[in-house]
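What follows is one chain in structure tokens, specifically the form predicted on its own.
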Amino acid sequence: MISVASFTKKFDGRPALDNISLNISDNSVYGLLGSNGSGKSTLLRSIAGVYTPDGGDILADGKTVFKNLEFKNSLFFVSDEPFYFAQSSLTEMSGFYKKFYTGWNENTYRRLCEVFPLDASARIAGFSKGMKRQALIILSLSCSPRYLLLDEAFDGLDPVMRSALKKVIAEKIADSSMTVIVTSHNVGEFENLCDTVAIIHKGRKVLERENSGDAGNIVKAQLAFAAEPDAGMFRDFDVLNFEMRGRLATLTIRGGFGETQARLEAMNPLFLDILPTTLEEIFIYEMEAAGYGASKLI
């Protein structure tokens, strides 16, 4: 397990990660929602035991990440910006990784190098950018760590690239325990992927929750009256979204599903809906709660 205890990153005096705590299960895809700046790549580079911390501390299996070698030989990070060597080619660098990672699956590389159609002997250099995230996804799965960081995993994928790749990871964390943490700009990526999702801003957590298919404390409803409704007669209410249509209003609703369904139903609506809520509605809503919403930009 993973633990982020309360842990600040400060660079030239600014804080880019502020007393954020989290917890990762082993076994398991930790996803990551945060707008651009928000400090996603900061926090996986601390995880990996990158930076010093200027506050509070990373643990794996309750030991701190910074200068762990026995952590950092169980763990693959894959950048936002892919490292391989200059002019070398895909089988060069699995050659490289090979001397350095002592849990080396050469089944798992060929398998990849088949469902991931590169040219192993080309220069990783003249691949385009989905093709360079692909060869180093090889590699990292073929490293088989305990822990794989992925930073916008799916950026440059296809759509049947990135199907390719959470089938992949699925089978992986079927087949060896081992524990993904993966940023995307891609809300919608998360829906069938993560186990746990935390959005994060300004270097903070705003929120973290099991992506277990419900929306937890927000509550998407659709109610009609005999009469067109009022804005005020929900002000008792946490809304976080309204919509009115005639007598039609569509809301959005920060608390317990139960109570505010009894409160709802309260009111004495001609009828009440309650509506699915996507992952993508929650990441809008928390962020705009956040002060970080469209009607702010623009």
Contents of the next structure:
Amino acid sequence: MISVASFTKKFDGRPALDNISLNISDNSVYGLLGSNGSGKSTLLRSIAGVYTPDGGDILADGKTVFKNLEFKNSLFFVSDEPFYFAQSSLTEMSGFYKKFYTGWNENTYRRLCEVFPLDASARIAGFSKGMKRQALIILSLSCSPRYLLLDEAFDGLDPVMRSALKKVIAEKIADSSMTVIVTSHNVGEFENLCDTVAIIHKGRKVLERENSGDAGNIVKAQLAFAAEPDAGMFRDFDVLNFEMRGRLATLTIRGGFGETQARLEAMNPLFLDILPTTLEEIFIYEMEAAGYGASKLI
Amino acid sequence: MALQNLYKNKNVAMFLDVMRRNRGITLLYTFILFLCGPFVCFMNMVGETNNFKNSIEYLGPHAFAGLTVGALVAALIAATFTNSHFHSRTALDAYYALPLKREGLFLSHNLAGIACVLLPLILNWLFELLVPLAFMSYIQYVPLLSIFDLFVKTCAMAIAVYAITAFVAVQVGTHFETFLFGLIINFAVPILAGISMILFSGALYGFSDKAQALVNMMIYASPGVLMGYILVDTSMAKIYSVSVFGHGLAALVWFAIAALLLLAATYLFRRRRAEISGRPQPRTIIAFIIKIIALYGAGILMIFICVSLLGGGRIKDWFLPSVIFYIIGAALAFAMVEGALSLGFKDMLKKWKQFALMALCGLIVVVCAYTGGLGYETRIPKADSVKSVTVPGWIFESQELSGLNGYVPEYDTKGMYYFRNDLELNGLESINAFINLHRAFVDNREPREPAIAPQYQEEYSISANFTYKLKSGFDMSRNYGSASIDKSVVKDLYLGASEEADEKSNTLYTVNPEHVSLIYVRDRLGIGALNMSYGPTAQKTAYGEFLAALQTDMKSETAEQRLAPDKGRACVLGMNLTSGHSAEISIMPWYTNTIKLLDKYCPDYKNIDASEYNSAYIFNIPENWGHFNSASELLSRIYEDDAAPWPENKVSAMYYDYYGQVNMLTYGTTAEYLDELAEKQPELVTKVTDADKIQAMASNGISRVYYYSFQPNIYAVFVEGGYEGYIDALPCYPIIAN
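Since we've got the form predicted on its own here, give me the form predicted together with its partner chain too.
Let's see the whole complex now, leading with the same chain.
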């Protein structure tokens, strides 16, 4: 288990991560969502030991991750910009990584080379953006890491490869108890992938929740009234979003599910339906609540 | 324990991996080194095989200079390349996430970088040394120990250059900064010392470029400069001996510093913040040093511009404008460097305090230089604190061998000549003479004139450059360029120190008879070669006699005799040496032993035949005009004084012989100028055509013209045909009057 404990990282005196705390369970996929510059990549780099802390700590199984060679040997960080040596091929890069990761598995490497159709002897520099990412994913999974950090993992991958990657990740989690921490701008990617999702904004955690289909303390409801309702009648709710078409009102409300449903029913609607909330909606509403709403930007 | 072993193995793996990845550029570097070293050496050998005399010419330490320079340049580039991964955010994401300790990551990379510099060097060095030895049978003597010594120093200096650059690399954000700052930091101290040297030379009266502290800083504070100095020293050293082993301690110290720098860099790398990678770092100590150098250099440059704009005057008049120009220069430099380092000028105004602090550091030095250098200008050592005085050999020029002026000769056991250009005097009389000269300079310092004195001064002008070796172990050097001084002081100097100087520096004292290939005699005017008749005496025996007599006579000649000869020379004795050098010595009347031999072997030397001279011109020039060695020089002085305009298209060049040697000029039209001058300014030039008068002048003139001779300022030019034949100093007025 990785625990990010009151972690702070500053760039030029300005906090990129500000006293953030997270708990990442083993054998799970942990999704990090956030606005641009929110600190997602910084957090991944910090977990990987690339960045040194300015406050707090990151612990893996109770031990600090920085300069922890044992932990690093069990972790692979796939950066948003894949690194490879100039003029090197996938084969040559595999030769590089196998020297440093004791968990390197040649069989996994060969199998992944079949899954991701890349020419292992060709120069990586000649690959497309998506192919470079595939190459690094092959290398990372071949190291059999206990912790896999994927920064913008699906960026540049076509839908087929995305699907393949998701399958491979799921397979590895099942086979080898791997923990994956993944960041993405594409919230939709997380819907069926992540066990836990955290949203961070301006270096702070906005939300951390299980991705079980339960929207937590956000309720999306559709109500129909006999007469056209007055928007003011919902003023006692913490309304995140409100739309009205004639006598039909659609609301997104922050609050406990049972309590909110009871209060809405108390308003005697002709019809009340609790709708499923997508992760994207949660993201948007939470970000709006954090002052990052599109309405403020435009 | 298992983890420790793992850690060790991974570092070795990284070391080998870096070596493997750099194999392409290492091969290229090996080839370039081959071109710089062995290739050039072999070509020289093959080309010169037929004329081969000495293997040292081809396989001495100097033959490895190309490899040495190549290794130093490679060290700078290799350190930049090797650490370039740490300046890439993408690469750092991979490297820092690897299960390697950061210190291991850094050391494995940089040790591999050093290996990539040294391995090709070793290969080429061995190749250049062993191939000729194996295949060229005529290689007889190779100073292996010296070559090994140079190799070890080259390795040490290359490692030092590498370590400095790697130390810079840890603190900056881009490889461009690594290369540029590494280059500058490698030479930072010599650059600062050099700039200060130029400032002090212009502003500090008596400042010597031998200033011990600054010179040491310039030589020893940079491995690159030190290696260059070692190379030059090696090429000038006695290659048969082991004197090339100098600077060994300095090399050793630099090697130790390199090791410490690498350790310090490793420590810094462990704490290095990954986020600085890929971005210029204007706030590091390295950037601070770069700014100081830039501000100081630009400020001093502006002072030079200021001085050139002022175009002369006294130093005290330069002070305020120089300070203003310094500040302007420093501000411009600060703006440029800050703009370059910060990629813009946005925050520049906020850094005015930093600018003020940096500018003030340099300004203190400038003010110090313009106000006497904290007593530098007036400091004179006491005689009892001085161990010796070192001066350039030519300051006491005597009967030198031609081509060797300024050098003190030494001979080794194989009869080879070596020369050093300084002369150490440790006699109390000599030391006192120099202290008196020094005091005279100091007393005359006000008003202090610019270092470049007017071409002609009212007082006697002298240049002096001397270094006291103090008993405290320190050196104290002073250099006065064309400074005005009382003539009597110069005379006292000559009287006080010339005997010891002559004893130590006169080349002829060390010539052996077997070195002499020819001795000949000319008349007192130095014209023609007279017949020698040795009779039954073997020529070589006679040469030995002449040499012994000459050495005896010259050693017994007093300074007073040299300064104020009451007669002209008796004749000129020429000598050619087997080494290719030659000498023409004026035989003075008090050279009794030599004259006895001349009477015996060449009695015609007394007969002066001036019949071929059809005219002579006598100059009666003002006393304060100083000394002249040729008619052309005299004419130049006269025409420059606007006494008469230069004749058009007649004289376009003149020849100065600073050492008082008479020169035969070949300007075919000299007589025309002299005629013109004699006609226009008879009070300055008198033309003599009477054959008897010319003969009298030729027979009685004082012929030996020395820079420090204090003769009446009367000269005669004897003209043969249309050519200037000989310029002579005349002993007295009556000859002219008659």
